[in-house]
Amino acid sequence: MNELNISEKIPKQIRKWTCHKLECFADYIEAYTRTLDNNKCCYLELYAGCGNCICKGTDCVIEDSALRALRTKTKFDKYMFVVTDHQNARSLKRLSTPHDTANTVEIITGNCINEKVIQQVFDLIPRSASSLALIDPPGYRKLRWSTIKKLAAHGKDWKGHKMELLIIFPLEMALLRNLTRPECEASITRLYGNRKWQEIKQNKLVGKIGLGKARQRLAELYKAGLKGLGYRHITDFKPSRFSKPPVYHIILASDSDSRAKILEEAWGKERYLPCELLYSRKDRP
């Protein structure tokens, strides 16, 4: 837990289901980087924050996933981080500099979306490198399949794999919620890339399949996109602690068979909280 600096910008505030998200996190970047022996690997976080938040109702100030990935031990060989504004921006740039002892992360502000952005992200990426990818966006208008495409289409390292996608899927909370809202139909278009998610809206509305039956097919077909990029390995986890049914999902694509294990042991496990008594007994990596 970390003391807030109040001069800076207020963090903004959590639940706790995304703390828990934030701590598994933590756990799959660690076990991540320890596959990684010596080969170079780069780091790339879509929609980082600035590099704090605080767990909604506590004083507990925790750090986000920038912070948790540059606090790793073995280290990526370059971190790059999509900042959306300038005060976030500067907030991560000071809380990340004392990790940066090798001058490897760049902080790039603006929007994901926006060509020259994404451009700026992919030069300071050799092509021969592995890279891993975490994207979270706050919620599914943010997201759009032309940016995953271009994730995926960016190259690949040494071993033929292309660059590893780790995407909180925002489902429960976002896409679910505004599935059959018609002002809504072009953000969704734009999250999948087609139109397939509108014969699921219809399903729904004619009573043919239930929420839950929804659920997983409006998270099937995500994958499926994905699959159609070439990736030879989809994983899809469903956390349940603090939220039932569970507010995202986690779809990992890869070409690495090897991921979906290390995915899955973050993730499953039973874990105390910052905010929670016990948290301190807790043994971290």
Ligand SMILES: C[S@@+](CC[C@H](N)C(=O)[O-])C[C@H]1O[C@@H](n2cnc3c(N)ncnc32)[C@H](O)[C@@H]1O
Second form
Amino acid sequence: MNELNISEKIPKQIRKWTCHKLECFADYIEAYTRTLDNNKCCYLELYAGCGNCICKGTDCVIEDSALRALRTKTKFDKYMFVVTDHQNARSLKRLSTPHDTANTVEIITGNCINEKVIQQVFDLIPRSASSLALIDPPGYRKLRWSTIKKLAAHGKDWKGHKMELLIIFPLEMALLRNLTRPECEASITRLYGNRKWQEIKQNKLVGKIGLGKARQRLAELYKAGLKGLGYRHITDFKPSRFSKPPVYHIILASDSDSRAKILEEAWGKERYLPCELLYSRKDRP
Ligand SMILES: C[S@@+](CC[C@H](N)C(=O)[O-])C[C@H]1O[C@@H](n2cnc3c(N)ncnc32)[C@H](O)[C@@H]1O
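Right, and the form predicted together with this ligand of this protein, after the form predicted alone?
So here's everything in the complex, that chain up top.
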């Protein structure tokens, strides 16, 4: 836990489930980097935050996913963070600088669905390098299939693998609640890149399926889209702690067969949070 620096913008407030997600992610990224050997690999985060966040109720200040990715024992060759505004960029720059001893961190300010912003990212990835992208949008409206398609089509590494995508899929109540609202049609179609989701909506409307089935089918449809992009392995994991049904699904698209196990170990493990008595930092770098 860090001291909160009140002289600057208060970090984003988060709930316990987000803290849990960040703890799981720290384990995932640590285990992931251990598999890299000497292969060149770049880390990309599309919806990066300001570097830290504050837990609602406990005022516990914790590092966000960007800082956790920078902390692994084995390092990526390059880190690219797309942040939406200058304030977040300045904060992330300040917090990431102590970790950037090899000058490998790039902070790009802009809207990550913007063509030019994505191109800026692609220009930074060396040819034939592997890459992993964390895609953690603040709700389904901010995520577009066109962005996912671009990432998948960017190019292959020397093993013939596409960019790996770790998607925090926002299958939260908002998507389900808005499923039948005409004014949300366009944003849901942009999320999926097609209108097949409307069949799920229709089945839900006429009572053919319930909420649970609709949720499951919405996740399945997204995974089918990723499969259609040519990924060999699509893994879906539902974190169960703090919210049932889960606020999000983690969907991993990869051409490597070793990642699913890492994902299940990181997100499936029983764990304590930094605000809990039995929390131990012994596994953290
Ligand atoms: C759910 S948070 C994820 C933050 C980070 N991955 C974490 O868990 O610590 C979503 C972040 O996306 C940023 N954001 C929102 N719209 C964006 C956009 N169009 N492009 C880039 N970032 C965006 C927000 O500022 C917010 O920090």
